[in-house]
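The chain that follows stands alone, in the form predicted alone, written as C-alpha cells.
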Amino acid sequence: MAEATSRRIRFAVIGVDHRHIYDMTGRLLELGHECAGYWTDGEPRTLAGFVKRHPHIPRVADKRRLIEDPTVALILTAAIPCDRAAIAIEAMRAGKDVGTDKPGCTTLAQLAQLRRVVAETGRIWSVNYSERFEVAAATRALELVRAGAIGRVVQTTDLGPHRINRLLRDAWYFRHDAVGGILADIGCHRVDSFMTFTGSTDAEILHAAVGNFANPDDTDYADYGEMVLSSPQARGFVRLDYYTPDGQASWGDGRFFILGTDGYMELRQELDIAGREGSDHLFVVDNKSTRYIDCHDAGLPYYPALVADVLDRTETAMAQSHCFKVMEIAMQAEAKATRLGFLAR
C-alpha cells in the first residue's frame, strides 16, 4: 500500500474553457490521484459541466495558489487555446509538469518559447491529442500495426467531422486568433495519428486548405480544412469539418483508415453508423479474413504513462520531440493553407 500511495500525485486545473477538461480531470481521478483545486477566468459555458462532474474540487480565486503549491506536481489546462502556452510556461518555471488540451499553443512563436522553457527547466509539456489518447480503438489498432498485422503502413486517411454546437460554445471559439485555426486546433490530432501510425518523425505538407462554406457571418472562422502529408514512410490525407448534422447520434463520425501492404484497418471512433451500438469500433481486413474487433478492453495508457513520466522523469506517454513536432506541422499547415469559400473574399 505504501508503494501504491507513493505513486500517486496531486494535480491542479487552470482553465476549464473546453469540455476536454472533463475527461482530462476525470481520468486522473479514476486512477486515484488528487486534484488540489481549479482556477478559471470568469464563467465559461463549460464551467457548469465541470462542477457537475467534479463537485468536490475546490475553486480558487488566484491561479498562483495552485502554481506555487509545492505539493502539486502536474498542471492541467484547457483554457482558451491562445492562453495555454503562457499558463504552461508559468507552471513549468514554477517546477510543474503540464498536461494541456489540444492545441497546446496557437502560434509558432509560442511553440519556440515553449521549447526554450522545456529545455531550460527539464519539465514535461504534454499535449493531449485525444483522438488517440482517449480512443480505445486507437490503442488496439496501434498494437496491431506495430505487431505487423497489415504489413508496412503506406497511407492513412483521417476524417474528422464535428458538430458545430454553436449554443454550447463561447464566442472565442469562432475567432482564429483564439484557436489558431482549424488545422492547428483539431488538425493536430490528425498529424499525431499520421506520424504515430506510420512511424514518422517528421512530415512535409504537400497541400493545405481551409474554408468557410456555411457560416458567412463568422468572417474569421474556418468550418472546413484539409491537408496532405508526406514522410519517407508514408503519405496521409486529412479532412476536417463542422458540418455534422443534428440528426446524427454523436457529435461526429470520426473515421481513420490505415492502409498497409498486407491489409487495412478502419477505426470508427464514435459510432458504427446504423450498425453496432457505442463507440470504439475497429475493422481489420487482411489476407485471411475480414473481422470486427471490440476495443473496449484495450485501455487508455496515456494517463498512467504520463503520471509515471512525472514521477520517473521518463517519456513513455509520448516523446517530447514528437509532441513539439506535431504542433509545429499543424501550425505550419494552417499558415500555408489556401483560403476557400467565404474566407477567400
Given for the second form:
2 protein chains.
Amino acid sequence: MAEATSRRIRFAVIGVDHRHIYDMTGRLLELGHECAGYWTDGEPRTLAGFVKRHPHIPRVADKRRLIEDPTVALILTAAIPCDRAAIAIEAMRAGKDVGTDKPGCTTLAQLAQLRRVVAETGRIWSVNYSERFEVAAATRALELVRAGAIGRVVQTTDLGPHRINRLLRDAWYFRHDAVGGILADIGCHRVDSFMTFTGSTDAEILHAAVGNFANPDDTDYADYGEMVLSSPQARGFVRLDYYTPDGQASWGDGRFFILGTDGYMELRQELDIAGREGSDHLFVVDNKSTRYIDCHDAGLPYYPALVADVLDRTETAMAQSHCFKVMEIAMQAEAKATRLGFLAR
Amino acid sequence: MAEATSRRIRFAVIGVDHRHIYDMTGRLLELGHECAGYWTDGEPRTLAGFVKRHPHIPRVADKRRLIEDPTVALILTAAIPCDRAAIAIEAMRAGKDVGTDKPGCTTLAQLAQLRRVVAETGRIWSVNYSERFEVAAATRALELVRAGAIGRVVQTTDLGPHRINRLLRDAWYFRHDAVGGILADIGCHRVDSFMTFTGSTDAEILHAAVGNFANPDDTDYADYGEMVLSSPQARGFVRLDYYTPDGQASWGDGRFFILGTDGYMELRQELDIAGREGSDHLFVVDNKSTRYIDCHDAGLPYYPALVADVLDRTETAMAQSHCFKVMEIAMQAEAKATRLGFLAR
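What would you give as the form predicted together with a further copy of the same chain, now that the form predicted alone is on the page?
To see the whole picture, the full complex is given below, headed by that same chain.
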C-alpha cells in the first residue's frame, strides 16, 4: 500500500472500454499519483486514445498482476458496464478501493452484491458521477446552493443531450444488457445531481420512460429517456437523448436548472450556444441581481478527496450510502420505464 | 354586425380583472378595429392600468348594453376566471364571437357547456394562449419546426416561471375556485405549446403535481406545478412557478426547448439572462450550425386571423377543437395533480 505520510498512492486501470477512463486516469496523474499499469480485454476502439494520452503506462496481460499488486491502493475501471461490478468485487476482495466509471453496475443483483462486499471488506466503491465531479460550474453552484443563495430548492430540471458518436462506439454500446439502459447509464449522473443539489438522501421515481425514435435498426438501444423524481426535499425532472446534431460544438448542450424559493440558477456545462466561449457557464438570479459567474477557479474536489479517503478511510469525496443509492434509483427508473417508439415494437 | 367588406369590426370588453386585457384590447385597436366600450365588476386593481392605456374607451354600467349591441361582433373578456365561461355563453347566445383570456374556464362542467353552446350557435370561442400568440419567437420557431428544421419533434420542455406580484393582484387570485389552479391557469399555455409544436391533436397527462412551498399563509394557492404529457407524436414536460426573484428584469424567464431527432431549438421568450437585450430570443441547432435567430419581424398572426375568422366564419387563428382540447387537458392535469408542501396539510 502507498504510505499515508507521502499522501501519494499507486493505482491501476482495469478496462478502458469507455473514454471516461482518459480523464479518470489523467486527473490522478495530474495530482502526482502513480499508475502501476493497465489491463483491458481485447482491442476496444477507445484503446488508441488511452495509449496516446498515457503512453508511459504499461499494459499487463493478466489483470491479476494489478489486482494482487501490494503497492496498488486503488483500482480504476471503465470496462464494459456489465463487467464493472465483478471487477470491483474482485478488487475489493483483494483489499483495493475502487473508482469506477458510471454506471457502476447494470443490475440490482450486482448492486446488492457490491453492498455486501463493501460491508464485508470496508473498501471504497466510488462511482464517477462525472457530470458533477468533472464540472467546475457544478462545484461553484453547489457551494452557492448550500450557502442558501436561492432559498429552499424546490425543483431541478436536468437536460442531458449526447452525441451518439456511432463511429467511436464498440458494438456493446448498443446492447441493453451490456450498458444497463439509458436511465441507468447516463441517468445516474442526473440522479446524483438531483439528490446532491436538493440535499436528498433518497428519492422515488414517479415516472420514467425510455424510447428509440431515431435509430430503428438498433432495436435494443434507447436514444431517449425521461424521469420524474421526488424526495421529501424537492422534485426533479431529467431528460436524456442521443440526438446532438453535428452543427453543435460539444458532445452535448447539458443544462441544469435549480429552482429555489428565492432565486434560481442555470448551468450550461459544456457550452453556451451562440454565446460565450468555453465551458462551465453559471447564471445566478436572486432577489438582488442577475449575474454570470466565472467558475474556472472553482476546482474539482472529487479526485483529491477520493485519494484522501483511500489514505484516511474517510468518506469526504462522496458518502458511500449516496453512491449506492444513486445507482439503485437509476436502475429502478430503468426497470419501471415505459418503452416508446421503436423499442415498443 | 361589422361589414365584411370593410374588414373592420367593432368589439367590446367584459371584465378587466387580469392585465392580459390591456394587450388583448390594444392589439385589436392597433389593427384598426373599434372598441364599443367596456364593462367590469367593481374596481379591480387592474382597472387603472386599463383606463390609462385606453382612456377613450367608455365604461358602461350594464354589460348587456355591450352584449346586445348589434354593431358589436366580438366580446373580449378577462373577467375573474371562474366567471369567464358564463360571460362567453351569454355573449355567444347573443350572437357574438368571444375572445377570452386564459384560462377560458375553470371547471370541466363549464367546458362541456361551452362546447354545447358553440355547437348550438356556431360562434367562435377563442382562448388567448398568449405564451404563443404574443411571442414572436414562437411564431418563427413554429414555422421552422413545421418546415422540418429539426426533424421529428420527440419532446418539449417548458419552464414557466412567474413573478407573484402580490401587490398587483386582487384577492381572488389566491383562491383555487376563482382561478382553477396553476395547471389550468398558466398551465393551459404550455399544453397549447406542447400540442402545437408536436402536431398533437390530443394528449394524455402521465403525471401532475401542484405545490405551495413559499406562501404558507395562502393555503388555497399553488406556487408550483409540474406535468408530463404524452401524445402519439411526442412527450412533454411542463414546470410552472411563482418564485421569480426581484433581481430579474422580466415577469418570468420562460424557456421552451424543442428536441428533434435532427436538431433542437431553445426559446428565451422574455429575456436572455446576463445576455442579449430585449425579448424573443430563438436559438436553433441543427446538423449544419448553431445560430441565434432574430424574430422581431416574425409577427403575431393570432389577432388578424381571429378577426378574419369572425368575418369569414373560418378557423384560421386556431382550430376550435384544439382550443377546447387544450383547456380540457389542462383541467384534467389540475384535477389529477398530487398536492405538495403547504397544500398537503
